[in-house]
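Just the one chain here, the form predicted alone, laid out as structure tokens.
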Amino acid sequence: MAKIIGGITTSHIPAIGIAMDRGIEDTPYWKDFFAAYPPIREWLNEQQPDIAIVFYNDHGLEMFLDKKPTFAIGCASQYENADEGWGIATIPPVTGETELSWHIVNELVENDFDPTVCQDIKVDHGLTVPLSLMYPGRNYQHLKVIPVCINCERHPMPKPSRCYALGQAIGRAVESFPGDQKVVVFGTGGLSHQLDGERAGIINADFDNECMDKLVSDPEALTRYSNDDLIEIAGAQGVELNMWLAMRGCMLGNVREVHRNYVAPISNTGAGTQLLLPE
């Protein structure tokens, strides 16, 4: 059966793009924050994985207020990048996995998830910024990549504890998919940040190593916050730990904590990395 060999966290904010395609990311300012991944690149080119799921949100590119689904998949053999006004610039296209992200969505609508499924989508930086961090060089083409979309922009949201169960739900359909594959799993956005309004720039440190510790340990601790208790501590998008714990649910059982990185601010956010594997 195909096999989730471990998940990553990481921001996924359009600045970090910018600062790769300008080359600046050993400046004072970003030095801290690009620290925390070659520890991960060299566990992701030892292990190989074939296959990434990423739980990214949309921020307006495909999916704005004329439709929002609570819940989108995609299952195509491409996606296709476009800049969605941050000035990050076009990388080469993504490739999709296509029979797992059909065995998946099967799976999810016999276990009463309704997700959205998409055959031809773009996709922004919340999608393709963790792809650039992971391979330098924009190298990830051989990495087969299922797309899974959560709204975390407009009211209603899902709340925490239905997108874990969601995770729950795909990492069980993973287990189920006959086959040697490798996966891992990415949680993208976060950790605690508000970008605009009369709150603008919050961020709450405690708060944000809290949920990496709840993470490994508790995640249904985690859980048992609505979205209306995280903007309130985290900010109005502080709701994008949505998207970490529902890479947590995919985990089946207990992890351990391998890699960890904590830097705020940057781009006023609390920007947190982790690498998870399963006991």
Ligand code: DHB
Given for the second form:
Amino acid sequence: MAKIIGGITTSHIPAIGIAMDRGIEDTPYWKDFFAAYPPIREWLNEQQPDIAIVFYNDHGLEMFLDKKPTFAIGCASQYENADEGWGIATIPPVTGETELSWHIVNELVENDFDPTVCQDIKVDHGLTVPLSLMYPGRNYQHLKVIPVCINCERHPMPKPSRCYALGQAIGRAVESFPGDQKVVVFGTGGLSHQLDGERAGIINADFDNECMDKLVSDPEALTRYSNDDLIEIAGAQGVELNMWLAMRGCMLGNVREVHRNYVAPISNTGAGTQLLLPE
Ligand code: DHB
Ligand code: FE
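Got the form predicted alone; could you also share the form predicted together with ligand DHB?
After this comes the whole thing, all chains and molecules, with the earlier chain placed first.
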């Protein structure tokens, strides 16, 4: 059966893509942030996963406020990126995965999750920045990507507990897929941040670190927060934690953290990175 070999959490902010394009990763502002990635790249290089399930949120490139699926999943053989207006270069197409995607869709519907099924979506920085980070030089075409998009922009948003349960359902679907594919799962975005409004700029480093601890040892504790709690504690875009919870749900059992980094502020965010392996 296909196997989930690890979970990775990472920031997705556009400024990272711009910093990589400009080659300024070693400057004082960026070096502690980019220091998180060599061990993760090394692990990916050793393990050579076949498929990446990427939990991300679409910030308006494909799904704007007029059409906002709660959960959407891609089943296409390729995904294009496009200019979002953040100043990041448009990147080469991302390779899709069609068989496990459809199996996941069928299993989700069978298990009372009803995602929007997408055969043609543009993917935004929520997905492309993490991929570019993991594969410098945008050398990611060999990896088959399954985008899973979670609404983090427009109320009502799916609850943290629901996002965790979605991840568990996807994890079980992977485990029931015949084959020997190695699957890595990315939880992108976060951690605490708010981009606009009166509390723009809020960062809660204590909470961010507690989230990273609990993601390893007691993810269910995080599912007891509501989205309103997260917004209060971690800012309006702090709800991007939901993608991390979905990733953790996928891993089903206990995990061991083999790598962690946290830097704040990076742009407007607390930027956390973790590599989790199944136990
Ligand atoms: C920033 C953070 C985000 O989550 C995002 O999607 C875009 C920008 C930022 O802090 O710059
Ligand atoms: Fe974001």
